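A single chain, nothing else alongside it, follows as structure tokens in the form predicted alone.
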Amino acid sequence: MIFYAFICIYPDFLVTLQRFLCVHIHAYATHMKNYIEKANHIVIFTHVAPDGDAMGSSLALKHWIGKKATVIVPNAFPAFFNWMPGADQILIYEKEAAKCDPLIAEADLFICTDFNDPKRIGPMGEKMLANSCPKILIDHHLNPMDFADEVHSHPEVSSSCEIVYRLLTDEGLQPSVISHQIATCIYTGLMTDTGNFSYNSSAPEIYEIIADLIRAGVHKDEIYNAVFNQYSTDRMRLTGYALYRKMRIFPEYHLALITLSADELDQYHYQPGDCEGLVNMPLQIADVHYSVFMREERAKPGTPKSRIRISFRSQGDRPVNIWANEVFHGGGHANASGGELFGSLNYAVKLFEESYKKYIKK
């Protein structure tokens, strides 16, 4: 707890930490190469609403591994992400679950990417912890919980494509070749989680990584626009409505807000992904300096309450994971951070209008 508060004061602390990660992260790499070879049936996990970095992080990792391993999500990825070598062979959990669950109930090796709490991917999660295999855990979040018997955790890096990378090509695996499918993969989680490379990306390691991905084949510029120029007309006509009609500054305090209700998302027949970058588009204002986004999930049968997922964006020095952490039951970057709750819409705004003047900066 104490690091925590630390690098969400000192956000700075990060690219110096995340320098000696860079010689330092390889320690445990032959460890993992070695639970990797003596396991026969592997299941890679990745959180709920697989972004670009959880994506690209279990693909990265099934195409190193190769056909021992299966990719299971606990729900559907966007659309403009069904182009990622290997997104064909991902199963569902939320469509599949007759078949996912003899595979999880079977694996001799778990590798859970870009998560920290088994929660993080639903039903599967209890699932997971009910196999006493071992697992082996890949992320970049804070206070992960203590579930794996290997963790590879760095809240100091840019993403969990990032920590793939450093793995895979270290000595310990005699360095891996970074083929064009795995590259591509890891490409595509560094450029999503630093929004395009606008925030959690001073380090110049990073710059470096994105060089030798680029000789191994990346196409940086088809990838960007296989991710943000595919949108459909009704996901434009939503980013208009929010902007339009939904957007609320509170200049003094250089923040925007926009909420979303499901009715709201009916209208414009949403789809997993719609809204994704949408929480950045407050920070383009002059003067606005912090960005919050609210999305209602409906209630699902059996769930008496709608889930609110929240994510919060800011600007240079003016964290914002405390505030998703204490107030949201989330956390992340000390720029871009992430929570939830369960709940009215309304209820969340309160919580917001009763608690943002303690966590930002004038």
Ligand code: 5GP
Contents of the next structure:
Amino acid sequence: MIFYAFICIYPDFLVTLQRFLCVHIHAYATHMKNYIEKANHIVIFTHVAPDGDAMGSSLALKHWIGKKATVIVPNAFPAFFNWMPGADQILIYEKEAAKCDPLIAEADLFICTDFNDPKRIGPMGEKMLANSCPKILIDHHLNPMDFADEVHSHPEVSSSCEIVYRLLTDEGLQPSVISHQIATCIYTGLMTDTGNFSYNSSAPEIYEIIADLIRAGVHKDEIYNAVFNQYSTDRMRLTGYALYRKMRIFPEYHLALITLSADELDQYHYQPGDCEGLVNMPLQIADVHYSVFMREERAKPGTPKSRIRISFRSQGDRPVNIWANEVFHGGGHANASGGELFGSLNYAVKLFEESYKKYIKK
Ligand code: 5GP
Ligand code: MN
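Previous: the form predicted alone; requested now: the form predicted together with this ligand:
Expanding to the full complex; the earlier chain stays at the top.
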């Protein structure tokens, strides 16, 4: 609240803060380079259900470091990121654990991008912690867990890709290293984590970075097209079904809820990423400022309960991360958070119904 009031009185504060951050990042970029030079087997991790920022920040680092780095993600990324340079070399832990485990055990440096808690990389979290080699964290979520030796945590910036850009272009790392491939990866994360520059994107520096990326060869319209205009017919129809049949509006609370069960998802041949962005859509309704989306994943063989993934979005000074954290074991940014629980979809809806009045500002 004090921070918010301060920004209202002194709107240049964020810009000043960003400039300070550049200096701060400068001081640490050289350390990161030293760690990387000393290492021979580097594993780059990013979070479960990888999004554009997770993909972009990890792949940009991979392109910069080269052969001695391997990107491992906990589970499959959406097919609309298949085109990203280096995506075909990413290892997916859920599918290739036997190949990943020795790499994790024998790594001599870990770089973690776009997550703040080892739990966000699933079972690999414990395995990473069991290896005592140095760990570098590059992230923009609040309150990182204390597990890394070098931490570049900047919740004020748009994306982890922005931090990677700043680290890579820092004076300590000259000559400039932004290749076409790196620029493409970084632009993708900047674009997706800001909803194509519709939120978290008011700092003028972001557009200076974009100008640099375009000079490095980025085709921004092609990237937009590759990520946002690649729906399958099933995905489009699933979106229609969700909005038409499954959206509940709570007008007094400016709130929308969409739920999709595993059976419903099956009907539309659900693929990872098919619900990406769905949670944002109700915010297009005038007077809806909060949106929640719940998706059921069927129980894995040998486990009794299905998993419910919950996404929260809001506009303006209406944080949802405390709600996500206290009721759904999650967290995230003030306007974009997530959580999960193991149980039925009905149970998740019950928790939602019991809690929304407490966490929503009318
Ligand atoms: P999404 O709704 O896209 O899955 O997640 C939005 C944001 O919420 C993510 O960028 C991440 O910051 C946060 N988030 C999502 N799921 C979780 C979770 O299970 N735990 C925590 N701590 N944060 C999450
Ligand atoms: Mn991010």
